[in-house]
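Encoded as structure tokens, the following chain is the form predicted alone, with no partner shown.
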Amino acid sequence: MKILAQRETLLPPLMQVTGVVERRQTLPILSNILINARQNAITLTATDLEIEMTTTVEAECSEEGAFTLPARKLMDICKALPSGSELILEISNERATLRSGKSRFSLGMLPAADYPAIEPTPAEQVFTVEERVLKRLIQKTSFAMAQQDVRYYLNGMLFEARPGMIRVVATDGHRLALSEKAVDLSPDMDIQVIVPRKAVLELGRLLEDEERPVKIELSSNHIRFRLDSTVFLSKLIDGRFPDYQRVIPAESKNELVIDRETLRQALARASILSNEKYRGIRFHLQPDVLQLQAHNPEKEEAEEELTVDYSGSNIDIGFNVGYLLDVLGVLETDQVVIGLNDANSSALITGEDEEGDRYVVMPMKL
């Protein structure tokens, strides 16, 4: 079998599917990608048994067939070849030979018949969301997902679809990010599922800022995203997501309004001398003035004073500065609103005139 493909055509989808492949595998074949050759295209498939990505690439194939090749080695070879290269892949016996110009690479293969496939149950709910809407929802919230938390249901993102609205929520128990968008969904839509962390991150890389429709198919234990020639499939986390509505403050007695970039730069400067382990920073708030203070075990201190729009009571409260910087990094408005009740209550951060995104950050003792 001989396959002819262009480097610029093959490399982007190859990089996408290789992102699914784990560097350390219990099964050697999971380090490979499955390649199915047809007359005018090849289909690339990668899986880690939890998520699976399949994409189709234009190519000239001398015959139909299937085989597997080492994912990262194939990707690294393609990346290292010059732009505009033509790739010729020849398959014979148990070896694959890749030629381009005067370069030649011989790669080992494993049988396509041994490649595992995720078999989802039939789709029970199907709906469509614009690609850029889905990408924005993930960008606005994915930073707040937990990582390797014993509360396994936090190691992912809650996807909710209701009539006229789609909402995503992420929390690690110390902070919460919520983003929602009005979309045209059927009146009987009522979905609430948890998508694993790795799937969310890979999906965020896959999606573009385009108006193309993404078809979402949901079954009892899987979610599938269909986008042009690419299909992304993930298992769902079987668990109960916390009641996030209870975490979001219903009202804030004190609100300060401040320029987002001014606050971000001041926090970044003060954080240089914060405790490297706890990243604590103190807010001392009084009418029209916000003082930021940080210190560390070496007795070094940083202090910033900012003019703010604030007329509430005096408050001293501590936060993890990294959590605040994460929020300010994804908000898009010039002005941000920080709602506070007292020194022991969580802060609610929103963009001025931007109701779709809400962020909650718990205080910390300093």
Given for the second form:
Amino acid sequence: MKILAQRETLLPPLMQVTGVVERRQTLPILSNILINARQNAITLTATDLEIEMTTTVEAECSEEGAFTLPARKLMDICKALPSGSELILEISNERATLRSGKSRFSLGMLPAADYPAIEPTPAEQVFTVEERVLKRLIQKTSFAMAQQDVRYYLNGMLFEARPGMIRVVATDGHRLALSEKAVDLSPDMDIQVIVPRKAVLELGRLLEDEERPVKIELSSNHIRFRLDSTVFLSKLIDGRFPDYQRVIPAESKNELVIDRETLRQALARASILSNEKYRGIRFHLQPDVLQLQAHNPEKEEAEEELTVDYSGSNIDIGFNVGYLLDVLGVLETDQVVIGLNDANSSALITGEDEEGDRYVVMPMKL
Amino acid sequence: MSPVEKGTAHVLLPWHEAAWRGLQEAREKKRLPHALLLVGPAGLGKTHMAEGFAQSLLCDAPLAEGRPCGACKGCHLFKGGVHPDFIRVQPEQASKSQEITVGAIRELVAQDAFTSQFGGYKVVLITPADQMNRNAANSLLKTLEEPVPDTVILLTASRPHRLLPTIRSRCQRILFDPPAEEVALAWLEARVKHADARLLLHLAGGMPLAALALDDAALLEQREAAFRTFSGVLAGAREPVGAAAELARLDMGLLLHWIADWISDILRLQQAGAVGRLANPDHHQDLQRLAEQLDCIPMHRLLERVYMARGLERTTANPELMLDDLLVACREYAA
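Show the form predicted together with its partner chain, please, because up to now only the form predicted alone has appeared in this conversation.
Every chain and every other molecule in the complex is listed next, the one we just looked at coming first.
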């Protein structure tokens, strides 16, 4: 078999799928990519058994067939070739030969039949979302996902699709991020699945700020995102996500409105002298005045005083400053609203006049 | 233990049939436990059985008695060692301690949280589970206690007392006993090439797979040479330090096993005369001579020393020094 492709068309998709291939691999074949040759296109597939990415590239193929090649080596070779090169891949029995100009590379091949590609299972639910909507949902919440938590159902993001809206939730047990968006979905839509952390992060990288539709297909074991020429597929986490509705405070007795950037900068400064391990920061709240206090075991102290819009009662409450900075980093409005009840209950942070994104941060005892 | 026969289909060992049928019955009734602990002495093919059962669970179209078909995609991927719904955890080859580390178990726990790729069972094989270190075992508890649906965890252990009681109590146990001698011999005779099947079976203490592993001309020659050296030391004809240097070249585990067997046989001959069953029938004459020459109390002490040395195996103890010590002790006890 002979495959003819341009370096410029092959390299970007090749780099994209190779991103899925893990550097450290227990199964040798997983460091390879699966190449399926068809009439005038080839599809590249890479998997780490958790997620799988498939993308189609234009190429001239002399016949149809499938084989696997070492992903990283192939990518490095393509990268190192001069731009504008034409690549000729020749496949015979055991070896693959890549030629370009006067360069010649002979690569080891493994049979396609041994490649654990995910079999397409019939999708049970299908819906479409605009690419930028999906990207935004992920951007707004992915930071709150747990990492290697024993509560394995927290190591991912909850995707919920109901008639009229799509909602994602991430939590690590200390803070929670929720983002929702009104979209047109069929009235019988009722989906609740947990997408693993790695897939969420990879998807966040893959998606662009475009209006193109992304087709989402769901089966009992997998979720599949169909973009233009790329298909991204992930296993799901087999567990029950906690009841997040109970975590979000239904009402806040005291509401504080403050300029987002001012608060962010003050917190960033104060955090320098907070305890490096617990990162605690104290909020001392009086009408129209917010005092921030941080100190560390070396007895160093930071104090900030901010003018705020507040008319509630006096509250003394501690937070992990890292969690607050994460939230302020993803909010976009100029003013943020922090809803508080008392020193022992969680804070609800939202952008002003922005109901779609809600963040809950648990207080800490200082 | 290496797989018995690398062929197209999984071959069920004759002494596994009852256990196999029990498992398949439980599977048909949908009452398969989520964690199975395969317990029994090394050399009975527990891992082989576990692999076969895993393949059977992952096979798309199992044959009669749930035997894997060997032809479907599931079987193909399984044989290639790339089945995405099969996770195998074992000590890393390069690891000196031969322990299963906490990192490996954590990785397993993380992987186990995902849905299965083909929508069927997910199978985890931990072999040998008794080589999990304490941290590894502890991090497995949560998964063993609250299993993810459709996951079957298979553990093998030849020294189950090394497992945490909390692990043992969370698994259903399948006991493996050495097969009857006729059964083992019938199976062995068809496979042994270099020696007498019965002798090998005796040497391996009745464990057929261990016996087959001994069916190696070079290995048997080593054993012969080691016996001459060792009996030479006991008889006072060899100087112990030189002998130790010679023996240190052999596989330590196997050598200590042999030495323990030889001393046990000497003790048997001293206590019961020639009526007992010997582990080394081929050296009957020489052992008999040593039995007459030596006293039984020092032999018991010596055996204890050998067991102690076996306890130090896989530690950082210097094998050559250990042998030196052991053989000097031989010399002292025999004098």
